[in-house]
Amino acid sequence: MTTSNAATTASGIGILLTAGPAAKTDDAALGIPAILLPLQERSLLQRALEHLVRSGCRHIHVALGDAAAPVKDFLHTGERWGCRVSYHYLDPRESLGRFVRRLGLAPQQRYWLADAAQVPLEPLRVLADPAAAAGQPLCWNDGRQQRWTGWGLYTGTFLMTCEMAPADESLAALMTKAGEMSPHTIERPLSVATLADLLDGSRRLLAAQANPVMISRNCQIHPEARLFAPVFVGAHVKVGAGAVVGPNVAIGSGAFIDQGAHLRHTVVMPDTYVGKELDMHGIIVRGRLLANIALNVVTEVPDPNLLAELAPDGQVPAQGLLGGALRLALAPLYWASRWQMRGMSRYEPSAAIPLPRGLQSEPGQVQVGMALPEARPGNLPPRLGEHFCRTFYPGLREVMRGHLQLVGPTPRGLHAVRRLPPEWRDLYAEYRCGLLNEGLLQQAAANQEDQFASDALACASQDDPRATLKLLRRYLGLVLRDLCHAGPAGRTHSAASASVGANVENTSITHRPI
């Protein structure tokens, strides 16, 4: 960003309004404050802070409104952006002057005033104008009149005399037309005053990007999918066969566009599932929430086959690394056990296991190529050699992808989860399933109460690496003992084939919520 002499005339202090005059009716229509909705991976709040930092501000006073907690959680201390952030609550009826006086600013210094709901599209290029004794506002022309952006470089004296609230519409006239002002005209800023503005801002960012088709890291785009510029595809996005994306489409990180979907002039927020053959034009989607800009309505789509919120694929790095290391180290044991159980197929039919969604409504699901363990009838001991071949080793791939933990509740099919008591369904909604738990190592079939107790214990020990390694060592020891004492090849496979696969559910969806 180039600011010329602006940084030398400013004090290095900025004032950022997060509930300013532009944040109005649609502020939380999609479930979070609009200034936190990502546009090409960066929200307007982040863009505003970056503009201030690049303009020389090293200390930024953030005025908080009703959405204080998410703003503070996102900005934190400001260290990530190379600045220091101080938070102050701003009552909607409090005047801007009174708020500035509380900050203890110097009267003769110049300070950046910024509204996070209206952010300049281009880097700030305000030059110091000696004739502008009071301030230099940034304005844009809508074809009829000059309008204030909510941004400007003002003296402390002028800011302290503003006796109108930031939400007062007459404040804009004061900030641009007062005496000794030198307005600077810029291009229309990005705005979140309405969802239509949000969609238009995405279109303008797409037009301004360096590459017509921007694809981020770790994306999986099917060879039969078609992309029409301009398009932005975030990290870890999956696009299915036959999908048509573009023009003017921005897809957030972690989203999944299923087979045959057709997206035009649309914004897909991160971790959102878009169903098969779904046709969207002029839409903003976040999870199950769909905003139709033409109709000016926001609705929740109840059918998860159309739209849904995906659980983020992010996994604790140590778990993913340990899963990969185990997959390499245990490869000889896997092939030795497969030889001993020759005749057994490499993978059972794909099984759908639950994914956690924190404290929200229901877990999502993911389709994996592994058999789900099932309690064996009577007093037959569990055949851990079979479990190692059919479930544990194939499941390590899902641990690397973040779909499973090494230790956690027993993976169950979706219908099996729905049949559980409500309190245990909540357990599956809050914790990631695991390949191991105490119930698996029991030498006799556990009853349902014992299985629940084992699941609860696994949830309590998920974040304890020592407990994980101890359970893993016990499990591998039992697997070796089981393989050493296994009967003839084929008997092991046939004895448990009916029970091991009994809980498997087939589905054609590769990755979607329930």
Contents of the next structure:
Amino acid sequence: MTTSNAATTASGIGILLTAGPAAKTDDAALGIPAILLPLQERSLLQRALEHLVRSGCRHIHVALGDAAAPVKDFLHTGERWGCRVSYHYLDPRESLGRFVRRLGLAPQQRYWLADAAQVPLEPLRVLADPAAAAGQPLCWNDGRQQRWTGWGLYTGTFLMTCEMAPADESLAALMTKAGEMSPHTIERPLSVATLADLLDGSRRLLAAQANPVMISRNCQIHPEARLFAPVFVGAHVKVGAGAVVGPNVAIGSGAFIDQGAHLRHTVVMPDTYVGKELDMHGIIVRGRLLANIALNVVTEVPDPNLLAELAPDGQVPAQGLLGGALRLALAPLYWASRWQMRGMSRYEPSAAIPLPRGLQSEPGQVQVGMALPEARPGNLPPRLGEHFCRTFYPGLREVMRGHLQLVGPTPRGLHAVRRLPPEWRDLYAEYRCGLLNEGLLQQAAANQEDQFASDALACASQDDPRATLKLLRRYLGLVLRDLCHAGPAGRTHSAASASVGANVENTSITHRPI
Amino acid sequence: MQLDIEKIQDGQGAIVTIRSENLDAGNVKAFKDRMIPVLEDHQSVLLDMSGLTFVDSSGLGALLSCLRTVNNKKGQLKLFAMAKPVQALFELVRMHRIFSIYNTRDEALAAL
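Please could you give me the other form, the form predicted in complex with its partner chain, since above is the form predicted alone?
Next comes the full complex, this chain leading.
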């Protein structure tokens, strides 16, 4: 093996198999093709392409399998990596030789053959050897025998004579042991043949990284969270108080590890919410999909309080359309409620909370705003009416833009929070809630006889559009009742608001108008 | 929700088989209503989980409620034959450290 620039001796053309020998098990078990699952921000497909480009390939023929669309979406023209990419469909039963003949390659030149499902850990350092007439396969030693990595530098003549399909196990033997081969032994490649291989690949990448603890940009890690090397934390990740992360943990960008979660030997894929106090050991998690390697099971966890997929940046959910329609339909009710509440001062209730001695502005206690409703009869704006007028209706605009969800609890990532206008950011930043938010749901939970309460709880525990619509209908009904029964300041609050906010009637709190 | 109850240990214990694939918000109340008399009448209860393929957080809460009832009367509640997805969920929320979980009915019986 020689360290050199291979471009001067090889053809500068590569063949990349995306449905090759190792891409047949557990593929898409986590919702996307395994070669596109990011391992420390870069998928195996990307790593394979980068290796080929570094080895001098400027034109890469990509053989597409079942997962053609996502592969093409990811690679595009290849310009990002400084190469040209051509796409060809490869029938699973088609032989490699026939496929190569279709490409019209010159028989006398050498071409890189690569399998995206298993990729060498280190950049390729192979110089074309004129003595190896057929080719130079890259192999690794599993302790008993030499195994083919799916990679090698082969002559066009040899490739055109391979009459086996890429998924055929006998192809590996041919590519490794055929006469006039000069195999190179490398370290075991990264692989996505099984999910256990994926987890092991993450561990090996962590062991190979320059710093034991890698933290990317714009992360928020709570001072009480603990990280144990080796660990990789992607961009825009948030780690909550008391969380324990590591060793051997890789967290993808935009993920949110909530308070008290304990992660060891685990891969968290990008934009994934990991709930409070969860325990993960030997796990790969992507959105709601959880792969437990020891149990050899992939399961979906539908409870958004445990696992969830955070909405990617810029994605407008289907609720956006509903939000827009509601904004139009509810405009008359909004203006009616504005008229109804004219002259009312807006109250920002507060409660007395003692602060640490050094932070006290005056002896005793300071007033800190809390999300408690004002509770003095005769001086109370209709609770749901005010919620509708000042929170729900203006918030529909953010629902349309995909920044907020209509009904909580729905996790959102920091990137989504950052796009909110400041006043909404203060209200909703980092909380798992929607417009009909946790405050309303919790109060409903305290009064389970109420129909609104049962709908709210059903909506919180199910991901069912019918439950959402039912809750919305009930909510708007109560708002209407509030607005009909409550007049301007000075009237008593309605029966509906009393039922929903019953658990705070006796709370002793102070208030100050804005 | 249907529960099959089989008496063991001269009526002191019972093996309860859950005849449902899900234990979630939809049937958790029925499960608790049927389990309470069983827990009150028996000192040791073995819960056959082999039929369950999905448990949500309210189902986990119901199982915890059963365990609390049993612990209050110094009894035993053991789970066995849990499907892998359910076991993965138990491990995720650390409930495998709270419950006594066995692979088979024989192992659970031997542990009484």
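In this text, the rigid core denotes the largest set of C-alpha atoms whose superposition between the two forms falls within 1.5 Å. Positions refer to the first chain, counted from 1. The structure presented is a predicted model; accordingly, all values stated were derived computationally and were not measured.
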Quiz item: Taking the rigid core as reference, does T391 move its C-alpha 2 Å or further between the two forms?
Solution: yes
Quiz item: By the 2 angstroms cut-off, has the C-alpha of L36 moved between the two forms once the rigid core is superposed?
Solution: no
